Amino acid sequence: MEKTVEKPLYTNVIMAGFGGQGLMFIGKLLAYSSMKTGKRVTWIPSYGPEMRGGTANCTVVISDEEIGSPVITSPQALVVMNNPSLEVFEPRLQSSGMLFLNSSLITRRVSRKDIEIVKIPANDIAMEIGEKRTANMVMLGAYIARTRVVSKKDIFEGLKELFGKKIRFLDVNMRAFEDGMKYSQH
């Protein structure tokens, strides 16, 4: 009988949109949340010169193994929040990567067909619970439940170290994760 090796885990994603939609805060959230599974991680954050409101972006990369550089140029996926940050990753995402969409702030269409498509319309789902900024969970949520680089479990976890006393968001933050997780699975 034929042992199967499992490979290790080597993924990357960035994580773009406008500052103030919280995607520096799910990005580390991430990294956060699977460095405290014994992964190895790196978290880069890169903000437009305007910052709130300009463009901000950061880069997750997330391994079994020693990381030989958190510089990512051709990521495995995109989690993008806006039409500026779609014009800009979109040529640089790896053929057969994952483009995480916000459908609800993206009007722009896709021009790439060698990739995945995940339409998420997290700034609609995140008004149906009652807070429109996390939307950025949504978005989480979705990239989670396609790609199961961590668990639900340990996003939870690493959000309630990482909320501290602001306990109040935890529940709102935790529901908008779980419905991006609901809505990719369509």
Partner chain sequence: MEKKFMTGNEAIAEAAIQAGCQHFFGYPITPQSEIPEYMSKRLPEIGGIYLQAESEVAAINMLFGAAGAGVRVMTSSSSPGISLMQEGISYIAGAQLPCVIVNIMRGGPGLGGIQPSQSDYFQATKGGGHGDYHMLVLAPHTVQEAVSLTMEAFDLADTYRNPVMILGDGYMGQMMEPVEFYKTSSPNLPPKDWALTGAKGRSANLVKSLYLDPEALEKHNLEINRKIQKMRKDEVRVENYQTDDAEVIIAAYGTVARICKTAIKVLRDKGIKAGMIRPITVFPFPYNDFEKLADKMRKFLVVEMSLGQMIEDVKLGLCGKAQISFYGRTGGMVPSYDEIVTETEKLVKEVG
The other form holds:
Amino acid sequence: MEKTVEKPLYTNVIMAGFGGQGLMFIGKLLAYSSMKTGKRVTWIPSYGPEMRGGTANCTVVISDEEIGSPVITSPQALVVMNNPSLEVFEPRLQSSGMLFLNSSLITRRVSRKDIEIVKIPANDIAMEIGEKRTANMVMLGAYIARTRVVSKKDIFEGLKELFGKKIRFLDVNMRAFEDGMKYSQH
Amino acid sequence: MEKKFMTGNEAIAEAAIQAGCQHFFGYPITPQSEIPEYMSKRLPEIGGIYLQAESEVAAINMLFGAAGAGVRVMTSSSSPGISLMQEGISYIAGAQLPCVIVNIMRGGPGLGGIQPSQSDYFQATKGGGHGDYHMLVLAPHTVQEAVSLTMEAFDLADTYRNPVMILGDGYMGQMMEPVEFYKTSSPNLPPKDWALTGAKGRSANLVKSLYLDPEALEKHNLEINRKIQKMRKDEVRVENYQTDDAEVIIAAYGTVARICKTAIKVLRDKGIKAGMIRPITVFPFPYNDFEKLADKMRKFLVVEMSLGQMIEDVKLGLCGKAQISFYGRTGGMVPSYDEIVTETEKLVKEVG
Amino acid sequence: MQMDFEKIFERPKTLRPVATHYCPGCGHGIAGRLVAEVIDELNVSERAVGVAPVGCSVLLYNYLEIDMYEAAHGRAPAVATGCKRVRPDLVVFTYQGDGDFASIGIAEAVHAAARGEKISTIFINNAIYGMTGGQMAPTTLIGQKTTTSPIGRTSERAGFPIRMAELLATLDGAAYIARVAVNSPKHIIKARRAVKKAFETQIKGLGYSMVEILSPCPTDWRMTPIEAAKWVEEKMMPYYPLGEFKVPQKEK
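Alongside the form predicted alone that was just displayed, please also present the structure of the form predicted together with the partner chain.
The complete assembly is shown below, putting the previous chain first.
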């Protein structure tokens, strides 16, 4: 997924996991930060009872041009944080798409051979930081490091605006994001 | 102006406030509860009124009371709740009261489901409640358009003294997009000299829909009908999307129309010249625009999140001049652009 | 020789000089007049708004010289809520029959009271559906014959009549709840006092107020007006005792 100068940006991603893992939040953060750089964006959640404890997912589309469908059948990238999400979304990933999976929790084997797989032990990395709830930011860091949809700086600015005054959480979330970036680069 | 990143539900609520609506009555139901939630926070901050009614039946009658007292007022709900409001909507139309009703549609019939749907099209455009009336029905396809149409809805309601509906689906409500709030200038609106504000310095006003004398009721209904004919003449809104060189036309509204835009891009990449006609007002329906297209094009595909409701209006518009095919998903299933591409290709290959 | 006359009785200003559609001996005419008298006495005709929903109540809007709504069956308390919330300076009341208030609109009635809406309800209890021609009401007494309880209401088939005053008096939002009757001059004087208290409760902002008025319906009871007045006294009052069930605790 290399960015070329001539072609306008168009990308999309589905993020999925347990309700409470913070997938909705990193999806919003990605969309918001991209909006701040002047991109068009859409964010669509799964909604209803599944948000409360079951699986939750959201779809983010980022583009330089008018966005048609906010609903994506075959995404270019997939961020999954638990087994059920991998099971549901793996078949839908585009050929040669990127799969970011949380290897701390996912035990299920990936069967597809036509995709690029990035395994991140997001919960373990988050535990090392001392805040297990930041596993979502580790995953987002990995996604940004590989796709470069927006910069680290853009994400951090978005994070500051979304978190507001809760600065204590800000630092730990920034660290989780950076560790996720670093991990996915080696 | 700075862009805000909001869900369709929140954006509709904020647009209403910026259009001068300071009064909201409603009842929670998925997938529109963010509208009452937003209103319950924002309206008290600006000295407005938010009230959670005991039911949708009560909520719509609170609108009747508030609109009758001459203020801008709104409610929102989703399909089963909108069904409960039909009696009140009929009374509001009969009493010629202006108000805005938002329907963020979910799958039916009955309790149905909570996922997006467009299966309340008949209810919204053909009546729903009893009697000779129509709502003016606006169907946005982006969050930004939801904002501008919501703002306009209040002016239209006041102009016509008629209920106006914003017809969206679950995705329209739940989706987040960047939006800007433009200050719109209101047209010259008629004075609300009919409102119930206390009979001070004037004779008493009466807000009613009861006319026991059939001659009087006929006269009253003809007066309502004159407004509806004026809407048909002056308020039709439609988007023609890449129709100029098209060999096949897709007809869709709301979120589905967006999905169709992506399908059209894919089709054009494959060398099939597809275009779209998108009703923005589903009542009044853009019959004339369909008829104009039918003079040039022969193939139309109607795509809906229902098993075929808008298609009946499309048929009326096309006057039998073109071949029509239909693709619909229902129950909360959303048609994908792949499916729409396949259906369009099928239609193109068929011998007309 | 010139004689001096003092006018001691006149038509209330708020009552229009028109003939009503009520049957001879009906209590609605008296109840409507009491409302008009109280509006005059409290000098609120320029800020009074009435809500008259479906039933014999509905045509009240033809008799009062104030702003009025005609509402859907049972929904008057919701309409009044919408009006009062957006224009708190108005004095808003509903005028409802028993089918309207105690049957189809009981949810709106109970919740308006529970919320403590600053509105007043004049509730006409005549134990029958009047306008539709004498069908059973939620307030129809056990044993009472109507066109839909031809052998008399039985509790086995139709359950028990509802005592709205007692029911609403249990709610914290209700500030003034009374039951009165308009079948005799003595009771009419008391009824007028209750209607006035209800309006005063609203004007002082103390909460919801409701006056239940036991009212004769000679036509649908198949009685003469005198028999009907007696029936209110002898049959209705034992089941629907008169009195104040709730009065404002502390006036703010």
